[in-house]
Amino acid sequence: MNTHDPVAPIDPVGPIVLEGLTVRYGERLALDSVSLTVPERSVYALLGRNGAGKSSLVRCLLGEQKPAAGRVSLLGRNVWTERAAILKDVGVVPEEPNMPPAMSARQIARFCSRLYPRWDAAGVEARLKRFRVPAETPFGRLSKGQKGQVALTLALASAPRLLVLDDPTLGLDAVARKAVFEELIGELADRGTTVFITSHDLAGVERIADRVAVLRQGELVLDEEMDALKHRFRRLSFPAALTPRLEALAPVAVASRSWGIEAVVAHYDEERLGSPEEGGPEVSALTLEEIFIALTGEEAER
């Protein structure tokens, strides 16, 4: 049963644009025709499972993969036949930053500083010191977590349009995550610049996204605003005897405990099931991890 609303038509302008991405590994379909908008000047999560397709349609969106069909679109151009023009004005922060590690961060942003025209060399010294990196200490003696804040530094320092970022806080502690999420919510109170990122740390990622979509098994299966999407789906709780009136909800996920039925529901409707106060169920709102484990909590890791 498809618990899922259909996902809209996407609007041909934006600066991400995928249209139908489809890709295969031999006979396993990575992506099923993907198609999304993302709106200018705001911040897009996708979200999915280990293996969901984030990380192939991330490699698409970049150019670094082309994919078996669809189109991308990136700032309004081809970006697989126009991808060192249009990565001019894109900031990239990968899951596994790759640096030269004899080089300390200083000299890599020295390095940078020449092929890109709006390098802000005084944000970098500033972003190093906030973050505590030692700017003169050779990339591969740093830990995981300031490698991943050095290539946030370096990808903020170029004024990009648009920010890609693939999950930039995977294996960080607490305070780096913390870190990481206020200097993007700092950047983009500075500057609007779009950003999409994926992400597991979903409660940093509900603090800044405005729009949120979820992968399962290569289908986009939600597409929506952050407001919008927490709104709709609600937490049920009720005795055994109102099942029969929840099925008319199609529920997304349904448990049994030992006091009786616990529910998530898309569209929540007090008309059908009752108000507390009239025998019906106990509602709560979701947290975004709420909503994304009843979306996807009974995929395969693959």
The other form holds:
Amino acid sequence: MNTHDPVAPIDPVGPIVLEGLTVRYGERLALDSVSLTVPERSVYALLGRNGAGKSSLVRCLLGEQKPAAGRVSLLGRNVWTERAAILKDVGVVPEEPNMPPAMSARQIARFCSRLYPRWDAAGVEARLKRFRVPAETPFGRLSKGQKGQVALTLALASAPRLLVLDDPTLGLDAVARKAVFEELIGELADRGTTVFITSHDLAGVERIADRVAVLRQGELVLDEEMDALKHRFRRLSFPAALTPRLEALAPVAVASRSWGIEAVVAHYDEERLGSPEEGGPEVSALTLEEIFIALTGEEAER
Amino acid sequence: MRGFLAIFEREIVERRLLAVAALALGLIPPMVPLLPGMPSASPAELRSGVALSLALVLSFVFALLLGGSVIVRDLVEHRLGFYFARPLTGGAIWAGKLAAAAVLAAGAGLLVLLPTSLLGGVPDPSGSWGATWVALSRPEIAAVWLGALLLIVAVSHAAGVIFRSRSPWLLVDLAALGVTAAIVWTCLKVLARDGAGIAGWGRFGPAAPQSLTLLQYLEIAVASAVLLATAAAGATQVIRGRTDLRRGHRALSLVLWSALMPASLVLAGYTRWFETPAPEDLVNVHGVVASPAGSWIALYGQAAHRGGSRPGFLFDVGSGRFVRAGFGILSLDRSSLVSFSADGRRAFWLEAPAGDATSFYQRELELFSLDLRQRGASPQPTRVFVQGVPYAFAISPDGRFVAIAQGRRLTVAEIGSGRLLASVPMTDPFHERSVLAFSGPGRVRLYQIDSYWAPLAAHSHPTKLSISELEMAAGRLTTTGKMEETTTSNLSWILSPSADRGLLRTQTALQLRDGATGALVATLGGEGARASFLPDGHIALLERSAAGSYLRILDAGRGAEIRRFAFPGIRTVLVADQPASDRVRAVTRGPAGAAPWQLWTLHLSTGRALPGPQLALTSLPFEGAGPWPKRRGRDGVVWFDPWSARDQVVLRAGLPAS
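For the form predicted in complex with the partner chain instead of the form predicted alone, what are the coordinates?
Whole complex next, starting from this chain.
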């Protein structure tokens, strides 16, 4: 389907389907048979440390790179062979805003307006004003945050069915990051666009994502609904004497403290551990960032 | 199309300052005549020349720089992803950017011309270019210029990808480039050497002097192939490689060399075919020289689909056996540069050594020889060299020495060793036609005949023939005689085998002259009389009357008749050869054009003429200017020789006797 239809039935297959996606750079395996499906009108966050393979996956997703093996389907079509036609319905925010540096945001918008069937020129002006981005300043002279905001403005102006955001808040300050996510939330509330986002801003992602996937060294180690994920991950604090009971829960991270043991478990089961009143551990919920750190083993970059 | 136009327009707008710079440069040519020290005779011409040169250079420089950067720089700086994140095809990105580069380069050239054009009309490039290449019209020059710009843009784009990707494929590219360039260079060099660079030739000059030569067409084809291959490779680099420069480089190299290498092999195949014509390929026979004995002839002419190339052949009229020889290209408008030994067993000719691609007029030529008796023999170099095309050359009857008139010198060398035996200056070397002959041991005679000048052809004019003799031992060239005849056509001078007598034919008379002094010995006939020397020195004179033809055998000393043979009712009688001192073979043909040829054996001692079998002869068109017949008669060849002004015939060896 080429034309955007706000009331179109949900694609049962999903706007993004990756099957066995494999990318190699010489001997190095960047993506190892990754398969995932992004449901329609969902916000799908792909997380991973630097070098985990996110950028390679996004390049394949946008048809910029041909994978060594596997298939990429975007909006139900082969993205390698039908990229140009598909991208009429896809908005893209790249990791590094790569617009021509001599052109102003307004000139770039004018250029893009000739390429998309549903270009919202007024929306572009409104967003640039809202972001306080000077529309006539050459793109190369804008700040990093402003460049990201221009990229997001252009991505949203085509009224896309699918939005692909490759770390859109990378290098932005807190205010700019907040502006980006608020704009996204507004867009989602207005149109229900499907969003595929990679980001290191886990707090921001946690606010908007319906589903989370984690890449580790080219392998997809997690692909789950956000609510379910946060429900099954818990931090447990208890005296050392309870260690045998902890091992039964297969903890993903364990730390020794002066007062006992602190652990993160992936499959919390209150019935098996008992409540603190019953002599069980103290239990607390985890943020997405804490879950990510527990899964990848080290602190995420901010 | 919408994507292409969007990118094209964006590139033009982004680089609009280039147009301003070109316009500013265009203000220079109008100011050049005002500078001190500039010639003041023709300021308009000076302005035009500077403007044209500047426009040409600037457009080519812009094409080079823009072609090598509009895509590659975006790739290297990771900005091409901007386009690939939009609904734009790779083809639109490639075409839009490179088309803009070409238009910017062309536009810059035109803008440089603009101020000069406003001052004094549009500069006309056709005159100056026409003098050096071919006379091109303005639209043709514009087409060549635009084609060159496209070529530069496409090639510089490919080169930019190759050299900036830092991929190991660079080594493949360099190797393939070396091989392909070597093949193409060698082919073009060989084709130029063999005459592909000469315009198509008619019998007496270029057939169409304004047209491109075959070599120029091939050079255009090579440039077009490079343009198409680099364009296809560049497009593939963007379409397949997309934002990955190294992957794009690999795609580019695969397309580029899989197109250019086979194309270069096609050129190599064509060159091989070009180099190996057969007599059957001749579409225009320009010259035929008969061996004084035996059944070999030398012929050269224009071959089919080979441009102005004029391959030469040594050809056995009986067996059809032939050997290619490089004398054809040299025999452009002079007497033949091929000769036979008196016994007809060896042929000698001059040709350029292989690999010498300089103009054939300035080449160092080498004398080659071929043993005609030995089947499978190949031409042998003799180590006798001459600088440039000679006026004439001759082989001594025993085949040991060669005499060459070239430039201002007459030179004699020993063929076996290449040793120089004599070299003397000629007092008046500038004669279009010269004849050399060994007149005795250690003596060479030089006959120089005034050139035939076409404007005088309709009027009677004096034509001179001077005779000089070289005494090799003394190293002295002495004038021994002069002749002057008033004629409306070329003099024809036929020398006896021993060079002691000559037959001078003007438009009105056939005279027997002394070979050394040119003194008149006897007048043998009037208009229409034809004569030649037999191998034993006698004269065969053909006369026609209403009743038929007579063949008279004359003594060369005084021109006295020895024998007369009558052929009643027959108009054409041609002396073929003299298989024995007492016998002469001739062929005749009845009045009807399609009548069969008849062989005769004439016995000089008894006067008997014995008829032999009817013959199938290959008859070349008038003056040999026509195609070599596909269906050849195997008994011999007959043709008209313009230099001796008579029909000649060569019969195959072993014809059944009478």
